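Next comes just one chain, in C-alpha cells: the form predicted alone.
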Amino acid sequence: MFRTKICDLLEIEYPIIQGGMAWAATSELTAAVSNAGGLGIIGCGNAPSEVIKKEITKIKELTDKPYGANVMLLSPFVDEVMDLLYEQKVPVITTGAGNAGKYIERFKKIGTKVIPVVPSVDLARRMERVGADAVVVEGTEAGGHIGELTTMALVPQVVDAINIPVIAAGGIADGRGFMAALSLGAEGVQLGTRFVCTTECTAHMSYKQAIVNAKDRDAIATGRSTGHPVRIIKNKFAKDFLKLEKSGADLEELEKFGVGSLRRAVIEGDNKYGSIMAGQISGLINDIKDCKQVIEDIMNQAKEVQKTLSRL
C-alpha cells in the first residue's frame, strides 16, 4: 500500500530508513532494521576504517538484505572510510555535515546509491546536480547535529525544487508522522530516535530510558554559537555547556568540553555528564520494543490514518 520510489531504489519493503547515529547505529541495529523490511544504516561517526570493517563483517553475517553506512564528512577518517565502503561495495551511503559531491561519481560506477542528508534547498539542488540518487531532508526537530528549518517547512520546499526522491527526517516516530511526510511530498522517512529505543540497539539502557522519560521540551539545542548546533536531552552536561557558551567561551574551549560526551552517554550510560543526542520526538516515545514491531506499528497506524482521511 505504501510502496514508493524509495522502496524500488533501495530494494526494501517499506520506505523507512534508520538514521546513522554514531555509537548507537551498530551492526546489530542495522541488520535488525533491514531484516524488518526497512534500510538499516551503520553510523560511522568519527571511527577509523578498521572499526567500520568489523561492523560490515558482522552485518553480512546477520542479514542478506540491503543495508547502508552513514559517513560524517567532517570525520578525520572520511577518506579511508570511503575507500573501505567502496572496496566492500556497501549498497547505500548516506552522508552528513558537508558536500558529498566529490565521492558520488566513484560510487555510482559500482551501483552504490548515495543519499546525502541536507538541511536546505540550496544543498539539495547541488546534490542533485552532482548525481545524488536521493536526499534525506532533515528538519531541526532531529537529534544530534541540526539545521534551522523545520521538517514541515523544509520538506515541501525541497520536493518542489528537485526531481530526485526526498526522504523526510526530523520529528518522525509513528504512523502519523509517516503519513505527514508523504503528504508533504516525501517518498520515505528516516527515523533515528525511535530506533534508539529498540531492543536490538546496543546503546546503554540508561540512554534509552532518558529518551523514554523525556517530556516535550526536554530535547534542547546546544552549540548554536559554534555554527554547528546539536540537539540533546536536557541534563547536567547540557546545562553546563549552555552556561559555558553564554560566558563567551571560544570554539576550542567548547569542543574540549564536549569531547567524549556522546560515548559517555551511549556506551557508559552516563545520563548526567553524557551528551544524550535525541530529537524533539522523544516526548512521544514511551516504550522499548524490537525493530520489527516498530515498523509494523508505523505501517498499521499509517493505514488507519489513511482510512480516516478517506472518510473525510
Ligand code: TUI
Second form
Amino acid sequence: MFRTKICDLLEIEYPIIQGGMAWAATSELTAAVSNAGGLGIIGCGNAPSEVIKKEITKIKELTDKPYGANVMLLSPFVDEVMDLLYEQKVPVITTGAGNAGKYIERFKKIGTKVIPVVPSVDLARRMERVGADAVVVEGTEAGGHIGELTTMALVPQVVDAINIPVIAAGGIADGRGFMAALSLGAEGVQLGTRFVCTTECTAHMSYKQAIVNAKDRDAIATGRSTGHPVRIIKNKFAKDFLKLEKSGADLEELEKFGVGSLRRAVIEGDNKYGSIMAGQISGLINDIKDCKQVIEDIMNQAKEVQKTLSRL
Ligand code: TUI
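Okay, that was the form predicted alone. Show me the form predicted in complex with the ligand next.
Following is the full complex, with the preceding chain placed first.
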C-alpha cells in the first residue's frame, strides 16, 4: 500500500525519507530510518569530508539498505564532500541551500540518485533540466534554512511544472500530512523534525525535549533580513538574533552571532543560547519513539485517512 515511484526509484519500502539535518542526522539515525523501510539521510552540514567518511563507514556497518547524504551547498567543504560521496558511491544525494546543477552530471554516470531540495518552481524546473532524478519541494513550515512559500501552495505548482517525482517537505509529521502531500501530487514525503524526536537520533535530549514542549507558534523564522531565513524554536538566542537584526546589524555581524549555535543546541543541549532548528509542526510532536514506530504509525494513520475519505 502507498507504493509510489519514489519507492522504486530509491529501492525502499515506504515513500518516506528523513531530512538530512546537520549535526542531528548522524549514522545512527540514518541507518535506523533505512532499516525501518524509509530512506535515512546523513546530514553533512558544514563538516569536512574526513568526518563524513567515518559516518559513512558506520552506516555501512549498521545497514544493508539504501541510504543517502545531504550536502549543504553553503558549506566551505562542499567540493571535498561531493568527491567523497562520489568515491563512496553513496546511493542517494540530496542537496540544500543552493543550486546543485553543476554536481549532477558526474553522479548520474555511477547511478547515484540526485534529489535537490528546492523552495520554488523555477529551481525545480532548472533541476529537472540538468538531470535531477526527483526533487524535494520544501515549504516554509520546515525547520532550518527555509524558502518563502508554504508546502500547500508550492507542492502542486511544482507537480504541474515538472515531470520528475516530487517529494513534499515542511509541516509533515503524521499520516494526515502524508496523505495531504499525496493529494497535492507528491509521491513521497521528507520528515525532519519528527525524526529528531526518535530514540535513535543522537541529538541531545534537551533538543528533543524543546521540540516536544513546543507549541504551534514557537518555531519562528529568523534572519529574513539576511536573505537566509532560518526557522528555530523561540528562545534567548532567537530573541537576541531578531533584536540584532532589527538594530540594523550587517550580515557579517549576524553570521558571527550564529556561528556554532546549532552545535550548541544539538550536541551540548544548550536550549538557551543554542539554535534549535525545528519546523512549525513541532507543536504536533509530543513523544519520542523509535524510527520504526514513526513510520508504522504514519502508514497506519494514512490507511485510516484513506478509509474515511472513501466514505465521503
Ligand atoms: O537546506 C535546507 N535546510 C537547512 S540547511 C541548514 S545549515 C544552515 N545554517 C545556517 C544558515 C544556512 C544554512 C539548516 N537547514 N533545506 C533545503 C532548502 N534549500 N531550503 C531552502 C533551500 C534553498 C534556498 C535557496 C535552495 C536553493 C536556493 O536558491 C538557489 C538558487 O541559486 O536559486
